[in-house]
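A single chain, nothing else alongside it, follows as structure tokens in the form predicted on its own.
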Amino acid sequence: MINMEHGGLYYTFLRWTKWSKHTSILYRYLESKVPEYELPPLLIKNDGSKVKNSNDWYEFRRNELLNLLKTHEYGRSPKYSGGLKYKVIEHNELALNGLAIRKQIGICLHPDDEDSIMNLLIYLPVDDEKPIPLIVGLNFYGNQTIHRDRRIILPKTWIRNKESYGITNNRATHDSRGVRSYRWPVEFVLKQGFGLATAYYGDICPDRNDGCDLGVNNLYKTEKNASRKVDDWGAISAWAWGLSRAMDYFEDDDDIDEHNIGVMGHSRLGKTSLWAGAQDERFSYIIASASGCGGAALSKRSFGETVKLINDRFPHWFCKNFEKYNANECNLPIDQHMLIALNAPRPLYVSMADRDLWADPKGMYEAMVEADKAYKLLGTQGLPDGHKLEVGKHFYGQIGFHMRPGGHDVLKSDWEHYLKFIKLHMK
């Protein structure tokens, strides 16, 4: 049970009490518990001195920012100059009983590697006028989860097994086709007038601890066989580096907005698109579910997941660095607002639920108010008047949100919030 009187959010503990893994950390569902924390100025650039205006930002202070979350979080990706191929390996202008026009698209993630493809699938409203807007996330199972279409290739590369979705021996299987489709609404996206992308991470990297090394992170090695520098790229890193592969690909789809391309993802990958976002200013919308410790939430108000939490489970998401700061946040020198505010001044929209405490939703509220001060150097409206944190509520500003009622998961209705968003903000 939430109680969001005063400011505060409360939990019941009974029905945590069997995860005996991690009952020793329960105290970090009290707000009580919350340590005091300074976090580090958003506009105060590294010199000192403040940033008064726009250009200041886009001089400065925005790169400032940049490098400090590359060197301290998420790492540095190697620079991309251009010239991956992709192939269209099908075009269906029938597809979904006629409702769209399907394409998969194979995307090589490197000039001398042929054989690592990154699989994009792509649904378009046939009657709608083009270019169509899309929004684009990637999916944690296989693009043939999204869907029963029995036309979607099933990925070969290796999937964390779960027998019930039909994954067996890490691979996938035509049992698996759909099992995530309540996750993603593709007839209703497409009714609404946008395209729906898709990649499946994995292609990327496997999301798995020794990842790094045999993703697309290994590929782009200037040694082979080394070890990860303290600040090379993890795992959120390349997945966002997968996405920028995949708006070079809108770009030149001319039955694609190029101009009005959202990027949304869930949990880790909500992450992962915020970072994204956060890097390649060609993604006109960003849409962050759930995205919690290393996304939108706080990391100084050590709440739910924390940063040790996080590294001890999923060492390869992030960069080594970033593990200096294991139950020593209060010297992290970045926070999340910092994220989000990279962001700025695109539409930016956080959705949460009630019942995720191990997401943050208050931490990811807090970075959200904190950003809201880059929106409004930059002359947007940020968060909307009146905003608060409450349960069936959302709000429609430059950055908007809602928390649901429920658990970690997206829904239809969260769709639903990010459609209307989007068109509210459309160029």
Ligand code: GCU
Second form
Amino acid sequence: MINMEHGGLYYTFLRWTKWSKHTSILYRYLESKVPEYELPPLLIKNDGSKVKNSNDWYEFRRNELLNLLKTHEYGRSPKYSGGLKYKVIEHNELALNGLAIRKQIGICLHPDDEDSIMNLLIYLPVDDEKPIPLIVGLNFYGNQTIHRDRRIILPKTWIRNKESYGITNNRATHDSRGVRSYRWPVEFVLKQGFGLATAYYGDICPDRNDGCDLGVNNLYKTEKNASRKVDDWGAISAWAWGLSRAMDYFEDDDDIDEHNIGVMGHSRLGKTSLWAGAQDERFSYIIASASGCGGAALSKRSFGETVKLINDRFPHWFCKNFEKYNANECNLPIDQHMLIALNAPRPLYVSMADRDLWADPKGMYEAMVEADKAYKLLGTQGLPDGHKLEVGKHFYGQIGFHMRPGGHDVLKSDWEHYLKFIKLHMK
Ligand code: GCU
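Right, the form predicted on its own is done; let's see the coordinates for the form predicted together with alpha-D-glucopyranuronic acid (GCU).
Time for the whole complex; same chain goes first.
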């Protein structure tokens, strides 16, 4: 079967000619071609002993896993010891026709660089009792794309051109207001009693091959212009770090319930939300849409997008060490079940779509099944009884998931599940 997403046949053709001289790219979509693999064990410590209880998990295994993922996949972010400043740029109690409070906060990402600002846009339901639970997620083309609200501040940072969105010369324009609103059902979220916050991921690290020489990765280099060390942070780590800086702000805002914050992301930003939740336990709910390779999908299956394909196209997303596993997944000492498990025991939701084979729904499901062992060890239900991967079905355990019909996207119907799932678990 051919994945018709990502530009359809033409894109598939390009991938074929570039990466696969002798074998058809279709090879990547054949379940029969998935190699035999053994997953690195989740509940065996580095010294070979078993993880027997939650104490073993919190004292030893969790740190070992974090360390493994930092070393081999995402890289190490600089230690953050607090003290970054933020500025309330705007606070309006009558936004969206009186439905919302809108706040726009400029968070400075480095103490010595006043220009390194991440603009956080927050909508809160006007009538609800404070503090309010909230979902935060990064966006791809600027805060103005999530809603037609003309008061949303346009980003000043580099943005990938997209003519159909009115984004040319790598700058945001008024024309791009609301172009991605179908992915961000703001009013619906507010009416469900949740706040919604977002920031443009390029404010943190531009999503381009030289991104790590720019953005926060560059600001925190100990040696100016030094090239990336093998385990230095990549862009995904930088974006996750930015989400934690948003979390710092939520802790300071009395209108927001910092004990009920969900982190959500789609695709590369779904990989990011999983990694943000893994590292920062202040996020209470973790939601990953179509996160695929480097997200919830097992790398060792080499199905759909592989480690080599992702590293070749996006050399800045992961740390340099990850390149060692290009076409060499069998030697990976880690896999993505570990990423999911690092979010345990917090409620975690994975959404997928049946035509999105590039993101390998089966690989995401199998990673959840493995991660379930950590969820159960920590005394939660983990995956609910009777779970299976089936189009149109959803399951809400401590791990929840659904696979809807369709392609690589995030829709209002996905959000309906996210909110129901969070409500079920709310503290
Ligand atoms: C590409 C990439 C995926 C990623 C997706 C996205 O398709 O190969 O890994 O998830 O972009 O972020 O939209």
